[in-house]
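A single chain comes next, written as structure tokens; it is the form predicted on its own.
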Amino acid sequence: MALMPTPTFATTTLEDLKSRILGEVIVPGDADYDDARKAWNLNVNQHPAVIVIAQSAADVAEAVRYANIEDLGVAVQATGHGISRPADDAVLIIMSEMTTVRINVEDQTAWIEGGTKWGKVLQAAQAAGLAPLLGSSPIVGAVGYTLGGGMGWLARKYGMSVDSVNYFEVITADGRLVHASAYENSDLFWGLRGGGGSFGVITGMEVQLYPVTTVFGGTMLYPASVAKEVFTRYREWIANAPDELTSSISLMNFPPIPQVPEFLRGQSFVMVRGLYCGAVADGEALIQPWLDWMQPVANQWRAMPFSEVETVSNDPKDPSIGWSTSVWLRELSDEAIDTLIQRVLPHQGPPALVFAEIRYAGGAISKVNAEANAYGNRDANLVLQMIGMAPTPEMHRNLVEYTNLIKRELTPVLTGGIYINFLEGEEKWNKTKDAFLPETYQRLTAIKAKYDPENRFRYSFNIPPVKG
């Protein structure tokens, strides 16, 4: 159902567009252009032909009736992670002003607008006694990550974020706000629940919270000497988690600057990170072996409010000059491990990745049908992550490179699919269709035809409108 009807007139020039909206239109030549292209990866040098910073979802509307005249794609930006194609000569809306938050305590469910970041979200709802369900980070924008799927550290308790929506609002590529969920155009709510911003703009959306303060969690450095013997017991840990422990293990190469503590500049480890849900008793004695084993050369793993999730991970909070890549592994081999310990630790000279990352999936992810929505790889239980810094194109080359000699080493343990929220730039354009089963892709091509038949949306994810 229709909850905008489209007007009558039709925005013709830039000055029409700027008299008509309540936020701001930038264009080349102006002095703040270059400051509001900019994306939180600063590799990315996008050259729109409009930029709206837009304060309502009229205005992103109206953006959006221009790019029609104007025959122009559009693209999307919140924080600006994540982007898989710079929006050179589009209309780049901007959402970072729409931050509106409404917290309903006796539906347990946040109303998010487009712009929000995660952080803003867990304030207000910690402040409830409940808890959304964020990524590591609380910089990153709520929708973007939604839209891809969101693996954050109640995963396995609580299932991707993606799957908490009740509903979204969105503007289609006609210009028109409608609501999209189980009862009102249930097939573009099927596709947008892990098929990314291809089929329209999402100025708002309302998600289920849950019951969470207090968790036990943080990570446990060991040297990486000692490598090999943490993943083999990471391995065996896991097997047999409950749904309430969300973890992951990990390579760290840290870097030799002043921001990092100075026992930890320069030097490697291998870190355990995880989220304990339930009872704080009963996480302290799930790490217990680990204490017994060895004493790590630090334990970060403590009783806090939920609002401190950030800590676990610690991600970098300014924007940065790095590259991100991942796959799904289907077990974590004696093979795998020793490929990851050689590649992924320095032995002569700096090392090439800052880190890698497996995170433990499954859980309440996998208990998910798999035609519920969109999101594919629900089988799968580890994810690689890779990191490294790019800060010249050659550097991005040689990373391109050595990530992917990594992944044919690990041939044997891959599934074939991929991570669609891991993935940056031509890798994720490339690979979007290894994100979805094979007849999901599919489907969501006729959902494209169907809502956006001349692929305005065409700098998320890479979904082209099926040919009748």
Ligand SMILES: Cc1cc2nc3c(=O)[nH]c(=O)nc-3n(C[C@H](O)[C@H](O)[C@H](O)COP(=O)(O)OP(=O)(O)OC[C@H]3O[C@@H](n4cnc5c(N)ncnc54)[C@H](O)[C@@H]3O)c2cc1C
Given for the second form:
Amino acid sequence: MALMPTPTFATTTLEDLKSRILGEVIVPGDADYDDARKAWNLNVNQHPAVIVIAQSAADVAEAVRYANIEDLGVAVQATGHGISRPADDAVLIIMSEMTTVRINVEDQTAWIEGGTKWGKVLQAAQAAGLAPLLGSSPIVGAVGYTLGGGMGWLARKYGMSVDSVNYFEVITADGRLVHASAYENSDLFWGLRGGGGSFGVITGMEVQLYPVTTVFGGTMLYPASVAKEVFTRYREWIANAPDELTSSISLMNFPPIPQVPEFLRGQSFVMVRGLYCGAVADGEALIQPWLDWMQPVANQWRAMPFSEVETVSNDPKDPSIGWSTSVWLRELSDEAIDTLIQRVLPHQGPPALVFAEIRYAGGAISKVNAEANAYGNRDANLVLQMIGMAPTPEMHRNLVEYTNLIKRELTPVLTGGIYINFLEGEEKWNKTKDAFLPETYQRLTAIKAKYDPENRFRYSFNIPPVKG
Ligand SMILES: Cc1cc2nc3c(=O)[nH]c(=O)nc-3n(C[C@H](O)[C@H](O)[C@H](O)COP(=O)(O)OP(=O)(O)OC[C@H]3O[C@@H](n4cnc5c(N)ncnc54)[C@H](O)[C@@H]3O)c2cc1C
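Now that the form predicted on its own has been shown, please provide the structure of the form predicted in complex with the named molecule.
Zooming out: every chain and molecule, the one shown earlier first.
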């Protein structure tokens, strides 16, 4: 059953839209409306005025033009992993059927259509001995991930995904298809690389690929009782880490559910995970000091084809009620380590958080000039992501309060910045500014005023149009 009344648009306009596009147009009251408005993130409960399941760039352009005629906002969804605002009363353009991938072996590039998940790009690129800069999960959308930065297990060697884009094909707010590259609409190209989906709909992008085939990576689990020592050892380990190593340390409270292997179920661990993209023997040598110090409860570090990179994190595949927040840390002080151990591991009763991970950035990420594109926080090295389950509004409020408490306690080591890809929902919208340098944010608002003066694309990051 649809929850919203059928809107009162002139039928002719809606009929006109239907007749002009190859894809589907769904409105409240249609049998498939409730299915179509779902996101991967099950906390999202959105009621778009019109849903367009696009088949082509021309469909996207028609949908945007329709939004202009009806004076509606435009929301874009590929997978629904990273929604900031529900697409209420908007034209929601669903990109999930636009998934063509073309690999150019000679130029080492991939052309990726706007709704493609990383897994498809990964498999096509690996068949040619090449690798894209995907993140921990192959079911995340390549474009949405890249627009916010995109930090994966090759980040310290090859940088953020945003730094490997050659050009975007974009439908702008006036319904035109434009190219954005270093040579055409270079201001738009600059803003899209970090500024999110606030400036238009990306129908395709070309990214650089890298010659990565066999890698050495995985996860080691140590008992929660030695968490402090693992954290201090990790701090020393990464101090001299080569750029070929991208790694993280995390505290994990495995939920007591059947999907979790029995020996982990309901238990807490400290995990060291990552990936080394140089010679396998060098990767083994990097891990050896850990094994010499203490045998892990489980050690899954191994030589593997990069096509299996998802096994490093084993992110959930099924739609989730998880909620994520994030801050950048300047350093891993003893006090910060104590706070994390005290607040994330369970003490009395069930833990509030499922997971807290610190990824070590730096390397190629920080070698790019801070003004090269809109992506911010290049000088920050440690990004903390905290994840909990929030199936009810009350649990969501409690989770937000609890993570705010942790952030307050971590204040002495916080940079004040956020990694916007690791924020979800309202917080992503409210804290957009903190993802950027102040001058970058100002420049983004001016680019917004040029390309989207009516703020049609107001369901992505919070970047209002401000004329310079
Ligand atoms: C399990 C999991 C693992 C993750 N791992 C990582 C990781 O390792 N590294 C990392 O950096 N991030 C990671 N993320 C965060 C992820 O990159 C963001 O949530 C991202 O926004 C998801 O993009 P999407 O297209 O899949 O999601 P969607 O919710 O479909 O899109 C998110 C937003 O991106 C924009 N967008 C998407 N497609 C288009 C398009 N074609 N044109 C214009 N705008 C578009 C829209 O504004 C949309 O609101 C992870 C998230 C999850 C849930």
